[in-house]
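This document starts with one chain, in the form predicted alone, laid out as structure tokens.
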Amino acid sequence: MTRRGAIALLLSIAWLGACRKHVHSEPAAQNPWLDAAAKVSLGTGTPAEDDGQWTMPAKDYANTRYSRLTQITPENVKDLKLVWSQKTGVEGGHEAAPLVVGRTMYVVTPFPNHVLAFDLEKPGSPPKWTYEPKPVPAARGVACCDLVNRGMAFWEGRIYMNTLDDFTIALDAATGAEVWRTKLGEVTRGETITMAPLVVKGHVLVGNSGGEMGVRGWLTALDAKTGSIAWRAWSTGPDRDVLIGPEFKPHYASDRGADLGVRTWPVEQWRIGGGTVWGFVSYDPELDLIYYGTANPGPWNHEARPGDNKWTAGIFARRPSDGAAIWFYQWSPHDVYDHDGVNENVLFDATSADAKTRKVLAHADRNGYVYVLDRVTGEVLSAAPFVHVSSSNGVDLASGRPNMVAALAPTTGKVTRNICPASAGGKDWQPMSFSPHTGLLYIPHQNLCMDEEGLESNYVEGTPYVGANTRFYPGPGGHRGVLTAWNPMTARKVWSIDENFPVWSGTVATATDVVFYGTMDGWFKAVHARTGAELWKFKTDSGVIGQPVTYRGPDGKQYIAVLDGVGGWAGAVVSNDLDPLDGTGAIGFVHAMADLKNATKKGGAVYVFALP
């Protein structure tokens, strides 16, 4: 998905090589409840003492990717070694997160989407079994930003995995062999999934992706015992589509009213509007309900589409025995620049000062902006800048919506300069952790800024329906990633970490105040959760963009595992082999990343590490 254009300016752009540290004391924030004296404690969604294994994409049903394992620390984790690692077969953006469930643990690559089960109890953990599903090249063909994967999830016995052309697939998880697989979605519509399914309440939630391709998106829940389905909630159209009814009651009057879905569109564009489901999901046990984000409306050119274009680019709770939607909030109304909305969103409780708990989630979103918002009502708590943000200013927190700035907005046939952040976002898909010992969020970002300039577009099935061109360059002060700890009870920047290139990878947060992440020219970092010091690193043979994990093995140690093999839209330059001269590939990101082939090469593999 390309467009001609002007010669890469990267190398005219300075940037800071090595990355810095600083601790900062941001301007405070809109935040009306919470308070510096407020304490925060887990979520529902996380069990009392951790077991060691990691079953599901984040860890838990809170999306913490907290582990409580203790035996790494910031006094020894100087010492870990590599213990084992094995490729994948597979060259690409390997963006997700093994599963550790016994004595196995499952990686799953990028299309072709095998499944490699590795065995914990041999010396070197040599593969136990393969599983090839083997879905249909056309697949490549329409997938947005690479041909990634971000993992899977385990449920009573099995392992359920999804497939860019559009399964859903169980597999045995002591032999590999497959149990079911269900076709979701139409490669020739240019529909694709690349999300991790999660399992509810005996449901596998699974999502699509193809927003640039016009497709109309949605969350389907499959039986995870014979994968039927059990229903599917749309992202536009009307209420009987989005599965909205009497139970439906938004905190903000702009999200309320009939076919909302169909109305805040032109005529029959809901049809083709985007809001795909692509990210992770999260869910309380206690109020019962799932949360997930609904990303960017179609096409990127917003000129096209007037109205708020619900229900995409915001936040769905919903019951997840009939998927009844309960409560929407949407963080970028009639959104302009991609920013999406798929972020993931991490439950915990929070208790202020005078003794009053209010269950929140936390969400770093795409426009720049973290935001809490109390998860039983989809209230705005707080809403508060963690990147340079020029395309608004602030958030309103009494009708919850961000002030956009109207000179910024792109026009058909003109170019607007200087928007930030970029379509990319302050962050993208690439999961944040949050450790209720230190109170701190752990946000893996980018640093970006774009020009863009509105195009006609016209929407041919199976085809890109973008409208726009685009072109990213880094932020204030010249580098590209950053990795941030974030206090949301005052919604303020404790440290950061300027890293040279996007931070893609997730981030993991120990018990003992260790934090581990990955760059893209392949460092595989741990600093410290309290004040960002750099601890260890070690050099991967392709960059990180995957989601680190941690585990008890059999041998009741604690390992550390991530994948390597750069990719994603951030890395499509190496993985997709494009033009690193011209800067319209990857939808306007090579132009920012046209020097990353020479700081690393493709890969695929798994590394595990462990204390001597």
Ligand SMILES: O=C(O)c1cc(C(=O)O)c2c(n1)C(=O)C(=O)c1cc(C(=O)O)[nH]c1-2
The other form holds:
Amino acid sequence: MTRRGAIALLLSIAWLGACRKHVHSEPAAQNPWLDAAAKVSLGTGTPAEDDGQWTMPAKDYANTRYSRLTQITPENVKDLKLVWSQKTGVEGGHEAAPLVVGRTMYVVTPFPNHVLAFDLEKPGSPPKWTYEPKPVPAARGVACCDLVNRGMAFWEGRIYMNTLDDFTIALDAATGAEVWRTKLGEVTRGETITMAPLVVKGHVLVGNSGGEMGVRGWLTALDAKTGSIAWRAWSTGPDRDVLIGPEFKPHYASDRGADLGVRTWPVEQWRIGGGTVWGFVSYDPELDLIYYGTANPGPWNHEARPGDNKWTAGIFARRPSDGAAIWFYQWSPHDVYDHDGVNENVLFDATSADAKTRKVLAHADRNGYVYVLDRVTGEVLSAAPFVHVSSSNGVDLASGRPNMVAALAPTTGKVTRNICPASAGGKDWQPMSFSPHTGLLYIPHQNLCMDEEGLESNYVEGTPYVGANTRFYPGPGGHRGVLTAWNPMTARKVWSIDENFPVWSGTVATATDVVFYGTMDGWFKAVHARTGAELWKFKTDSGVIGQPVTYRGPDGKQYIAVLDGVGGWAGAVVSNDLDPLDGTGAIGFVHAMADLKNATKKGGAVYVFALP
Ligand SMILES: O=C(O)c1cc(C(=O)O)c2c(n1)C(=O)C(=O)c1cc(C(=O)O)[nH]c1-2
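Can I have the other form now, the form predicted together with this ligand, not the form predicted alone?
Okay, now the whole complex, with that chain kicking things off.
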């Protein structure tokens, strides 16, 4: 078949798969944490937030993206109207959540990372101030997956932001004046920053990107007042660099022992071994622990790095004051697929069928499993596939390790086919929401498999260090995107909506059982949280990969806001003007996205909706 023929076939398969809705049921295992009688609640670890505002991308420290606002309901959401919209002035992958603090909305764009403050009190919400940090253009050349920025954080009168060229900056929220800026990394080494900072007890927590460039990952805490660096916890290397000390008590034996961040790697490989920290950070104020994931070990070609490659592709619990590691768990020991481990961790309380209550976290990993972990100890309570998984056969709860299918591990010079999920995973960075009202997670994700061939790779500072040829294509069913409503206490899908393109936006859930999400072909949708029934949709100019938010405006009304501007890894074919006929583009993602150019165009705007 010709390449064009193959693409046409792929398109028609994908189209057939678009927008179907499924209701699913599978028997649950014998596990008191997997039982219809198990209950969830927001729990004592979640402080009561002011639902009128949205001060951090994840809404709250627990990363719920859940709002208690009730004006917009399943009955009246069909009447939602666009009340204002403004272009950001930048066209590219807009992944950020707008922040709303008091009477102002704050938006950050992809590179060059402009910040816009909109006055919500004036008609049309005109800009109040803008800030341009002027990152160096060289940062564009080393970002792996588009030039994105996932948002900012508000804390005590200041806005905290990161730039693609490795600065963290504090701005006066009232005026946009720069208060301090601190350089955290080196673009010349391939380091960038795309993640949203989180402020915890006066520390701004920031992690780096560059796992595809031989960067060594870290999470850094800065003093929110002064910008000075309080601590840095590396994701590889000796215990002293990883801030592993006497308090470190991982649940699984394979995470215990001295200097595993060195000893689980070939000599010196940990220095260029990845484990970057580019996802969302959660915080439990009661346990006083932060939770965050570490990304893939580098290079992708795993034959260059035998061993578990600690502490990559896992999750750390740390104390925010000094960064001390408390526990670690590795989703994907010796990750062979770039499955990373940075997806968000949503904190809530769970009561098992036998009436034991534990503080847990839920995590939908790129490796295809939704995990529920005890967040005090790091023990895995359950792990169940939420997408088609061929690369492993379940997770062994005794060891915590996935049962990998050896025959599907890619090798150098040979193409291994039908690896599911693809490198981008069952779900990538796009954050899910959690409703304590329905007890469900609303997971935006993709349905992609891949073929992969390992390549020899040599490390040259500041250049790609991947060592793999990959080719992504739709998974079973032919649709490339899914919104799944998932019960973490039965490990069952309750309903799902198939979308033609990967669902690369965040989701938000409200107390009235409305869930919002966006599609890469530019639909912003509201669905019923209990059934998945479509209730409303609006067509934006460009595809939506941003994180929707909801807030109470100065007039007392409930608003919904979202950014459009297609891009990210999945949308790089449009945002980076890649040739749709060259399937190797964006490390093989373009092969699955050749038709996106026909469905949407570049953009970048904020859209705000309300009832009349
Ligand atoms: O290893 C890394 O440092 C790193 C960084 C990033 C990033 O900063 O955007 C992504 C990834 N990896 C990655 O694996 C990935 O799937 C991904 C998707 C996206 C996106 O914004 O759509 N970024 C990234």
